[in-house]
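Just one chain follows, in the form predicted alone, and it is written as structure tokens.
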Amino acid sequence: MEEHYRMANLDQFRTETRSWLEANCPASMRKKGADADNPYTRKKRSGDSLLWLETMADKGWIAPTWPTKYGGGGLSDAEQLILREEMAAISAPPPLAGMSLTMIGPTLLEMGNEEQKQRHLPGITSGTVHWCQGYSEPNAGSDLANLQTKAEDKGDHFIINGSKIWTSGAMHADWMFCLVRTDPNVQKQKGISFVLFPMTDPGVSYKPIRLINGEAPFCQVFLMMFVQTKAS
């Protein structure tokens, strides 16, 4: 009884998702590639593909499974298959994608304090505020164990010294997700932080990385700043 019970529910769930995507998503976002320019960011957005995002994220479908209170749908990943099945059948785009969805948000949900989702993750599913990630360095690539770029503890803040490389969409970027080496006297595997920063910050500069073909999705970031950690 119980089963036949929740799989009626799916079978609504999906009837209303079907009829509420028909009203909802704009004729121009249903093929293929529709929004293949602007993925990552809203900022250039105009027309249908802004509008899309707006819808969606008003809907709470630009985090489906995300809890309501933070902006998300609140969605069982059995409705979030069903929505990407339906989006899928009319080729709707989803309407966000990246790594403030896929790297920082679930992070902050499962690690960050309660004031840190609240600060942080509405403005990811409301679209807003565009994230990038500091990991790789010029003389370390991607091998995380050898990071150089230092913050040193002064208490309430921590000083940040070093440069990040290869930075998808710095250009674009509200925040930055970054690693840095808060102890240099251990293991090279440990002594490294998690910190977040707004990369308005006076101490946050970045150089495009131009590529052969003249794009530059890319950047080089320099860090000379301090970030603080306790309220003063």
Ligand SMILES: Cc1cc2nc3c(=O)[nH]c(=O)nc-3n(C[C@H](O)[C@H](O)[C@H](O)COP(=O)(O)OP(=O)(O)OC[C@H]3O[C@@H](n4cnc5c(N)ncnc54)[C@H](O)[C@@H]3O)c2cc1C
Second form
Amino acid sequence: MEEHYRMANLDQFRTETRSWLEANCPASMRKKGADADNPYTRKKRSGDSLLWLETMADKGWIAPTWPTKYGGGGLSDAEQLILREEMAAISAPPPLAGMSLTMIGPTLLEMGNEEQKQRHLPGITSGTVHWCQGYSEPNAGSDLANLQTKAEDKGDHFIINGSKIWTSGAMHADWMFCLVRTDPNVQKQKGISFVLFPMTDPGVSYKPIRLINGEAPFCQVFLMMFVQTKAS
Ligand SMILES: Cc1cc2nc3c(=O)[nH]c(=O)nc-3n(C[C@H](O)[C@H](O)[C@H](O)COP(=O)(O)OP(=O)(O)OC[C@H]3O[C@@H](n4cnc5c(N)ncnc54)[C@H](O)[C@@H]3O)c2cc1C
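Mind giving me the form predicted in complex with this ligand, seeing as the form predicted alone was just shown?
The complete assembly is shown below, putting the previous chain first.
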């Protein structure tokens, strides 16, 4: 009986979702590959691409299963699947992609404290804050445990020195999630910390890495900075 009720609700959700997408997804976005032209950051969007992002953000469907209190849609996995199916049926692209949504957001949801979630997740679910990933280094790629970027723990702040490489989209990013070595005296797979900082910090600079085709999708990022470890 309960199972039957749940299925009826899902059928209703599908009907409502189909109508909502029909009314709200701009016609120009309904084509395979439309997302390829959609930059990850809101500030670089315009026209229907921006409208699609804003409409989905208002609905909470940039991150459909994240809690509504952080700007998500609060959907169940089954509802999210239906949403994806209905979007695919009209070739509607995901409104946003990238590491903000797929890496740092889920990490904060799982591991972050409430203050960190409230501070960072709404920027992702609205598409306004774009993150980059600072893991690889000139001598730490496949062997990531070899990372050397040093963070000295000074109690209420870290002093960070080092360099990251192959940082996709660093030139557009607002924040970086970054792996740093906080204890050099233990096995190299240990003594590593995960820090978050804004790319506007004066201690962050970067140099685009130009590829043979002339594009420069990655950067080398140089860090010489002071990062507050108590939330502010
Ligand atoms: C499109 C793209 C986007 C990226 N974006 C980011 C990003 O945003 N942030 C970030 O931190 N990193 C990023 N990276 C870096 C990436 O995730 C890897 O860390 C990096 O490409 C691998 O390191 P490396 O280039 O130093 O190669 P290496 O680790 O030096 O490897 C070179 C070669 O040696 C081989 N090799 C390595 N170790 C061994 C072993 N033990 N035995 C046998 N063979 C081995 C590898 O398979 C490879 O063929 C990106 C990479 C790509 C391609």
